[in-house]
Amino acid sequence: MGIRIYPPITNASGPLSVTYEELERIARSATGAIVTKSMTHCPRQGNPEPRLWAHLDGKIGSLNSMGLPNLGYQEYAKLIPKLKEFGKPVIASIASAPCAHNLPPVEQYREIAGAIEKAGADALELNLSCPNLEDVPISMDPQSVRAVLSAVTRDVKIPIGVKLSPYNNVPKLFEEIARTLLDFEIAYVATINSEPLTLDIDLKTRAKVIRPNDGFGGLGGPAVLPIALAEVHRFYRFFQKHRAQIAVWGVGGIIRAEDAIKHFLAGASVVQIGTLFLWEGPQAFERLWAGIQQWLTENGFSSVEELIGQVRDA
């Protein structure tokens, strides 16, 4: 079960994706679906500031802890209505966090998503992978995983994607997980959440860049981009091997028209934007859909689709 996305980009959960004026002006711009905020059970206000360095140096990326902050998602179930309105697909961020009802993670994720589909939302994409919260993310065990993809999926119509942690340093890993969600039927995999545990120094303040977590967060933007096309081509390979209807979103690292054409090689047929939005606001996803087209109309190609997975072996 898909969701059809053109153009084949869209926002990155996260940036500038939390309040409906924000979410117009996703809709408003020229991305192909609009993406929320990782949605809780519980309004948060996040992690104390500062919380997002938007520039490390030489603009190599971005680095935040933001520790989820939402209006709840019961107040996005009133927005969804509206954001439908203006004719692309809603595709509900959804997250699990400790809240004052205290429910446990998989139980989060099955409420949340049953009010969420109610609501209108045209898909669900599970971010089991937010690096910024004190537990280890959901993405990081495959008990987990199966879990709250059992729950959700028993339930819910409407496609499903699922938010991956990057797992470039644990390839066992990263093979429990893709097996585990074979089991499942999953309309598309975004890869990949920002890299954990990263560290910037401001020389001016000799001081760390953020507050929360002892200053680690999660590294977004260019410097991610090869740990990205590697997540891609990986869960791409791998699915192709299975024989899985199972898309993949790449995301992370894509400030040019040229970054997302090498995700398209490597597999994904929907690109995600996050830091670039950040940098760019909306009018990015423009500028970058004009440049994969005028690429693709110079290299003799008529739509992304005939790049998906073409990239050679050296």
Ligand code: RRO
Given for the second form:
Amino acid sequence: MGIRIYPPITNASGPLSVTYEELERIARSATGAIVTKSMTHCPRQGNPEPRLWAHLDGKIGSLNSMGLPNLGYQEYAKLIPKLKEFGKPVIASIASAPCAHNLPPVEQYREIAGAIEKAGADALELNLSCPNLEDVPISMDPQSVRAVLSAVTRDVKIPIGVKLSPYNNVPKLFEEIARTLLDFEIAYVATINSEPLTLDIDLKTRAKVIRPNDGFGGLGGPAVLPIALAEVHRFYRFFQKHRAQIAVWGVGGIIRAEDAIKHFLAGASVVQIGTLFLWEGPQAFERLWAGIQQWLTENGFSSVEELIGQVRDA
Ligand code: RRO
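Starting from the form predicted alone shown above, please give the structure in the form predicted together with the ligand.
Full assembly next; the chain just shown is listed first.
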């Protein structure tokens, strides 16, 4: 089951999408949907500060180890009906995390998904790829991916997306994960989550730019564009080859309309914006969409659909 997003741009789950006020700002922007921060079973404060570095003048992008700060799924269940009043799809991102009740991760996803569907969300985005928790992300283990998808797809009827890590240097794992996805009715794959285990240093202070996890965190922004394009294209080609009706949503490195066009050419049907939204605020969505439309007109296309997956060989 698919979900139509128009314009085909949303915020990426995470940046400025935790509180109702932040989500309302997204609702009032030019996005085609509202995507929440990943919600967990228990509310979480997240990691100690400084945990986010996002300076435009750095040119690289953003580095974070937020540690999943969020209000907890019961609070989002209350907010979703209010967000729906803005008339665009509400996509609830869900994650698992250690919590006092010791509920196994699969049960956490299942319980949250059921409650959030009931609250009226239009789709779920299963975040299997948080780079900043102590455990290896579920996205790196095909059996765990299967277990979560089996549990959630059994009960839930609304469209389900899956947010994945970059698999660039582990082609065998990419293949195993992609094959696993074919066994489930999922609407889309969102790729990539931030590039894990990256580090940057502020030369003025000679300090690591973030504190948690010894300064290591997930990288977003311009530096990851070619990584994201490769992942989008690999999934797009894989799903085409296997005649799977799974859309690919491109996340990573989009700061100009031309970057979004590259994602569409690589195979994305929707793009999600993270670091740029941090830098520029909600007007980024309007600016990008205007730029995309201008590019289409100037290059003789009448819609984004005509571009999807149309990259040529060199
Ligand atoms: O909250 C985070 O640390 C975080 C999450 Br859940 C995620 O999926 N990706 C990311 O870069 N940071």
